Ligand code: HEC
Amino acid sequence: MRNRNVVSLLMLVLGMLCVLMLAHAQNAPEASEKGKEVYENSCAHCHGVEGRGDGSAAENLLPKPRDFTRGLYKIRSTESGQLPTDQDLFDIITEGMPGSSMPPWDTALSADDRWEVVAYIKTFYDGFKESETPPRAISLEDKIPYAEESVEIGKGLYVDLGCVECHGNVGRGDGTSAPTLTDEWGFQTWPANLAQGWNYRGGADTEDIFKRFIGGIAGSPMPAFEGDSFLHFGLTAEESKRLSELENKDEMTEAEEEESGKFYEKMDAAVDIALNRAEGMELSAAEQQTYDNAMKVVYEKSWHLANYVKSLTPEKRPESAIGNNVLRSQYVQGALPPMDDAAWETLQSGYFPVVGQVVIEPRQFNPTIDSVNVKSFYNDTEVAFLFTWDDRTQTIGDETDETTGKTLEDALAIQFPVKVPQGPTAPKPYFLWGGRLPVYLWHWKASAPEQVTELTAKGINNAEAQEAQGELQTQSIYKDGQYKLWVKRALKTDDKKDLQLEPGVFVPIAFSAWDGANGDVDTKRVMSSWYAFVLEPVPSSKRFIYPPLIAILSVGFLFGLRAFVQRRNSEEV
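How about this chain only, in the form predicted on its own?
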């Protein structure tokens, strides 16, 4: 009996703890001097002392830090026009905004400090005090599970709903409207690269993507899927399909014009109801039913679209090309495959993340290129590389930097040491294009897409083209927001300034990339540190000899053993 009472007491205590933790997770404390102190020490440098997004670092950041005084929050679990929950604010502080200058604070600030910051941030906007009812949460009921059929439906909606205009044909953020987009404050903003889920702000789960559609991204060009922002809002799926058929006709009959007119009247009525609801007006039972019917269609299509967007990105961010993932050039007999050969699809890419160069002026605090992906083949005399990287715009050298007057264009540089370090502890050249120890570079520019220039550098501002240019073969293409660059070169050359390659030797490799549309020029670029690649040793022909030899010996042994047993049995008889 005593043990039973102890267990009951423990269960009661645990239950009370869970209730307390849940309450703490849903509601921030009252604003305090502690919250102000934490905010001013950790947040004000970007967001400003008064929360206006005008901190000392704001000028160098893109996207700009959020102006808390406007009450417009991008990432929410609430409907369009609603304020975020305390939990929403806490989650953003905790997880940060990937792909922006807003870092995660989960390790730098305790949970209590983050809750204090939530409370203090809310003081910048009076709407939090004036709100009499909790914000309306986005419903996740009737979720449509991820399936190929749903993905295909979502793929069609991606075009029909106009997502392609900003996010591009395959979602890399290279749509025709992308370069012209601005936010609520007039600052340039870029649509998300949907192929890089690790940079999704607010999470990359299907539910998170769905919330971005229903709630919109406040202050940005991304609208909420409601009212006049949603195609054929207020119509059923069948009515929407019929109206599209009518709209695509060169000429309609009188009856068809009357039919389409009724569709437009129905849409206008639904949009008016949605606007009234957003403004806080109370709806009649009939109006509420009209709104619910319209949103049921919106929700269904949004789930399909969320499943399609989810299909565009890997489950997780690729692992960097280190350790077991180091770039391994595969040996082939005969000619190396050209850029468009299907053989490249058989290789796993080496993933090389890049970051803005912030060591030397001019610096790049707002990089737009995330990584360079590389594959490689080699044969007895040559090596070929296929480099790919995402760039939302193609800039080919017809623009200039307003400050320096220098040409802006997209470019890539692949960096090697002139001499391969002998062993893992041997010194490498300085990763910023060398120094006392020089580096050997391949430099490609979008203005000369079929040419790679060989450089030798002893510093980021001390690079020269080699007098004797090797016979590098080059081919490149830009399509759907992505560059592909194919380079082939001899393993060995007569130039002492060139890198000499041989199988089994790990060779340091690094990258620089320039996005001309982002103002990249000279030292203003993205870069990687040193990684490594290796020409996988040529497979030995002995591996084809040993298995059959072992098989023959095994068979011979079995026959010998059998003869021995038969002979022994006959002797015993």
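Having gone through the form predicted on its own, I am curious about the other one (the form predicted in complex with heme C (HEC)); can you provide its structure?
For this one, just the chain is written down, with no partner chains and no other molecules.
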């Protein structure tokens, strides 16, 4: 239902664009008329009439819509340096590229139209015509099934091969090289957060991962990890082990020198064959055998590595914290656990997706934060929250924005209404930090990590620190690309501007987050719409009444869209 509405709206917008674009038709050799028509109607406003990635909508997008004239494709089933297959192109058009603005076309275009448009986009790059042989596919044979030992071996390879340089210790895209990466066209780009497989451009199946690092992601800084990128290419596992032993010796005997020399010769020969093959030379049967043997070792390692990368991400994107997943603060007797207490491990996180704030200038079209994850405990007098969110870089306020001169830093704001709406249909404050109905905020900044400021706001540019502060206790930590923020407060306070909490009452909650390194400052940020949490009563009685209502109301995740339409009567959401 939701889906269909959006699709039709999408079509409407696209339709409008097409009318505006009214293509000054470019001559497209050999392209079917149909493919051209589909392209110009559905793709050109992003990818450009001539396929240069410079359509009218491209300006604010990062990554940029692909420039098809270079023949660089990220998501391929083919070896590094090879073009994609038609099937690869068809699949990516069908599925879209999550984590970017490239939409899926599975419902909006028929399969026939998608095949036509595949043929058409190929005309933008002559390489497709020139290549005499079909692109070489990466072999998926002899897959090693997922198992703990395999993951363990893969973990070692992740470090040895240097994935860690970009993707970081546990894969959150926070490697030491992450902040300086640019793509083929000179635009900043970030390594994938390997803990969020749902944002992978090309799918998070083990096979997808396997193909991605073997073939490389053309146009991005991510290298291809093919054949001789692996240690001791051309040696068997035993030979490789022996050579490592020899290499680790402080001094080798003459016999050992000779032994290692043989290994080096063998490796050089294998590399030579691999290069001959890559340069398009026919291999003799013996050479082919040497090559296959060498690749067998490499592919085996690659499956272990793919299994490890797979282990870093949940099977699916978590369900948002609405409906049955609404965040429930758990009652405990006695003191609430501090930030690093093991008790937190026993709780399931509420998952609150955030999106770029695109309603008010300055906007954020290219968000780097995916979501805020929340756990909560309460007792008879207090409530404690543990907020967790991934951010590839720690920015603590010592950098400034080049254009505005404003201080950049990471931050999180947790938003509540000042007064809980009476019943699920009563109006909530406007989600963009209130309006006529004010909101109550907890504002944490990385420059003052042990402090959370209480704010009252009547609009996104109209927030004030409360006079009475100090009601919140805070702890925070940044590690391996992830922030943890712990906040504790009394359920009831004397301050009239504070939210007062009671078990069993559903309380609206929303989030804003800033990634300083991504230029987030002021209204340029990521946000969620209103969700809800509840101090789970003991024993629970209201559980079965509210969640469905909350679910219906929280469809508001599409807030940007809705806000667009409803800016005027914004108090009513």
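Each form is matched to the other, and the largest set of C-alpha atoms that superpose within 1.5 Å is called the rigid core. Quantities reported herein were computed from a predicted structural model and do not represent experimental measurements. Positions refer to the first chain, counted from 1.
Enquirer: Rigid core fitted, is the C-alpha displacement of residue 272 between the two forms 2 Å or more?
Expert: The answer is yes, as the C-alpha of residue 272 shifts between the two forms by 2 Å or more after core alignment.
Enquirer: Can a Cα shift of no less than 2 Å be assigned to residue 294 between the two forms, given superposition on the rigid core?
Expert: Residue 294: C-alpha displaced by 2 Å or more between the two forms.
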